[in-house]
Amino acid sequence: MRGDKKTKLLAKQLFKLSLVNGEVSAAQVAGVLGYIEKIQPRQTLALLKLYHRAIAAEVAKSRALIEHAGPIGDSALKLVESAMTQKYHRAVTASAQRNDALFAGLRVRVGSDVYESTVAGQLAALAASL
C-alpha cells in the first residue's frame, strides 16, 4: 500500500478514533470520514485505503462465517456463535454460507482465523503427509 509514514500514522490514529469500547462505531466512522472530507489531507486516496483496510479487518473480527456442505440448523449457528464469543471475549455474530466443495463438516472463519473440521480438509492433510 502506497503512503508515507505520516499518512500511515494518520490512518492508524483515525482508526483508533473510530473505536468505542473496542468496537467500531458507525457514528465515529462517519465523523472521521467527514473530517477527511473537510480537511482533505495530502494523499487522501492512500489514507482512505489504509483506513478502510483497518476498519474492514476490525469488523471481520466480530463475524463468524460458517461454511457448510449440508443443512445447518439455527441451534448449530447459535452454538458456534456463543463458542466464538467466549473464545474471543467479544460479541461475534455467525452467518452461514453453503459450500458444495465441502463433503461434510464445517469451516468457520473469524477474521483471519480459520477453524476447519471437514472431510475435504482431513483428506488434504492426509495427502500432504504422504
The other form holds:
Amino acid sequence: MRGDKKTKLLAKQLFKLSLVNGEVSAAQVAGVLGYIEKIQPRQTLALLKLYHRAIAAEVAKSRALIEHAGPIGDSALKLVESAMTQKYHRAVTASAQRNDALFAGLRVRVGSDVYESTVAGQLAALAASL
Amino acid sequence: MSTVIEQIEQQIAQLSNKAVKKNTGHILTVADGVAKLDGLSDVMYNEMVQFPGGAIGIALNLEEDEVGCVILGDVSNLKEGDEVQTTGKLLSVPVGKALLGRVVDALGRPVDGKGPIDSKEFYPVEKIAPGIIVRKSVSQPLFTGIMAIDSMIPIGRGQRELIIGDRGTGKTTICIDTIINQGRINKVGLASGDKNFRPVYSIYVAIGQKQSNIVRTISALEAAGALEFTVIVAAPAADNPANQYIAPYSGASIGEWFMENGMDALIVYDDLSKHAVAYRQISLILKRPSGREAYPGDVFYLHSRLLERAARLDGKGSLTALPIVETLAGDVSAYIPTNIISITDGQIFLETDLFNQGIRPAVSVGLSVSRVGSSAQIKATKQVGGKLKGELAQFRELAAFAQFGSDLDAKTKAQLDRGSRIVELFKQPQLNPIAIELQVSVLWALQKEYFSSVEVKQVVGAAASLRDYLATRKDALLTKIRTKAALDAALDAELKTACDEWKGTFAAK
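The form predicted together with the partner chain is what I need now, so please give it after the form predicted alone.
Let us now look at the entire complex, which starts with that chain.
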C-alpha cells in the first residue's frame, strides 16, 4: 500500500525521531510504535510500511552482511567490520551468512552497496561480457 | 620465460582477489514500462540501470527514497523485489558508417535481419548541444528536390525546418522525397569524382509509426537506391513509450557522429507529436506534475535539447533536422506545434484544403517560412525564383478577392493567370524529387513566359515534358548549371536555344 503525501511526511518525521546521534535507537523505535498504536493515524498500514522501509534502509547502512561459500573466521569478520567502519565513517557491525551458490569468495553488502569478490560474480561478469 | 609466467600468475592473482563494487536496489513497483526502485544510493540522472533478464532502464526520477526508472525492453519477467544495479554508464548507441543501409531500434540494435552491425564507436544518447563558438551560420543549401520548397522556402545544411500539417497532407512524403534526393545527389556527386563534394547521409527516425508505414518507407528508399545512404531508427507504435522517448535522441547521436567527423547529415523526426505523447505517458506514470494538455512542465526542454543538437559546426560537418508535427484541424496554435515552431528555424505548413484540391505538395506559401532565407540558396535559384513567393502570395490574395466579382481589369487577370500557372508548375508527384538544375531550367522557362501560351491544365504536363527534354538531350547544359550554380549570359543563351527547341517539339504534339 502506498501512502499519500501526509502519510509519507509523517513517516519521515517518525523516522527522524527514531534516530539518536545519527543511528537508529531501539528505545526510540519502541516509543514511535507505541505512539502509532495509541493514536491510530490514517492509513496506519501504509505508515508502518513506509516507516519500516526507512528504518530497514538505515539499519542496513550500519550492517555488513557477509555472504560466503567456504569457511570464514572471526578475524575475517573483524577485518571487514573495521574496513567498512572506516569507509562509511560510522560503526558497522558484520554478520555472516552461508551461500553455497557463490562457489568461493565473499560478497559483502552494506546498505545498497555490494562488494563482490566471488567466483559466481566473476562468472556472471564473464557471461555478460561475451 | 619463468618471469613471464610469474607475471601472468600475478595478474591472475590480482584479478581473482579484486572486489567489484556494485550499487544495488530492488524493484518496488513496475507498471507500464516504468519501475520504482529503492536503494541505488549512488545512481546518477540518466544512468543506465541493469535489470534482471538483460533489460536496461534509465534513471529519470531521483527522489529522496526511491528512483523512477523507464525500462527499455521486456518487462514481463520483472517482479517486485528483483535486484537491480547501477552500471555507471550513460545510455549509448553504436554510431558510424556501418549503420548506413540498416534499420535499428531505439538502442541501435539491428532489427532488419541483416546480421550484427560492425560498429567500433558508441555515442551517448543524451548529449549537450554544440555551443555558440563552435557553430557557423547556415549558408550551404540542402536540396529537397521539391520545387516549391527549394525555390521559395530553402533549407540549408545545419538548419531545423519544421514540417507541420494535419494527418494525410504529405508531411512524411516531403521528408522521404528529401532523403531520396540526397541519395540521388550523393550518387551523382561521388561518381563525378569531385573532391569538394560533400555527401549528405540521412537518418529517418520513426516514432510511434505503424509498422506497415515503416516498411513502406524502407521499400520506397530501397527502390530509389537511397537506403545505402540512410539509417532508419524505428520505434514503432507497438514499442513501449520509453523506446519511443529515446529513439529521436539515439537518431541525433547517430547524426552527430557524421557531423563531428566532417560530414553532413540530415535527420527526420517522424513525428515529434507522438514523441511528446510518449513522454507525457512516462511522466504521468512517474507522477511528475502535469501542465497544459497534461504534458509535463519540461516538454519544451524535451524538444529544444533535441533540436539544438542540429547545427553546422565550424571546420566540421552539419546536421540538418526536419522534425514533423501533426496538427489537429489545422490548429498551429496548439501546445506542441507552437513550442516546436519557436524552436526551429522555420516551418513548412501543409494545408488539407490545398491537398484536397490536388495541389501536391500542399505547401501553404503564406504560412511557410525559412528563417535562413536565400543564404541557403544557390545563385541560379535566386535569379529565377527570387520573386516567386511574393507573386504566389499576391495571387492567393487576388484569387480570394476575385471570387466576389467577375469584372476584372487586364492586369489583375494577367496576375491571376500567371499565378495559376505557377501553382500548376509546383505540382509534383510523390517520390519523384527534381534535380536543382532542372528546377532552375523550368523556373527560367516560366520567367521567360514559355508556359504563357500553354493551357493552365496542361502546365504540369508541359513542365514534365521540358524536364524530360532537357534530361535526355541537354545533359551538358544541365551539368553546366549544376557546376556553375549561377546563370550568366552564355547559359541564358543556351537555355533559350534549348527551350525554343523544346517549345517546337511540344507545340507539334
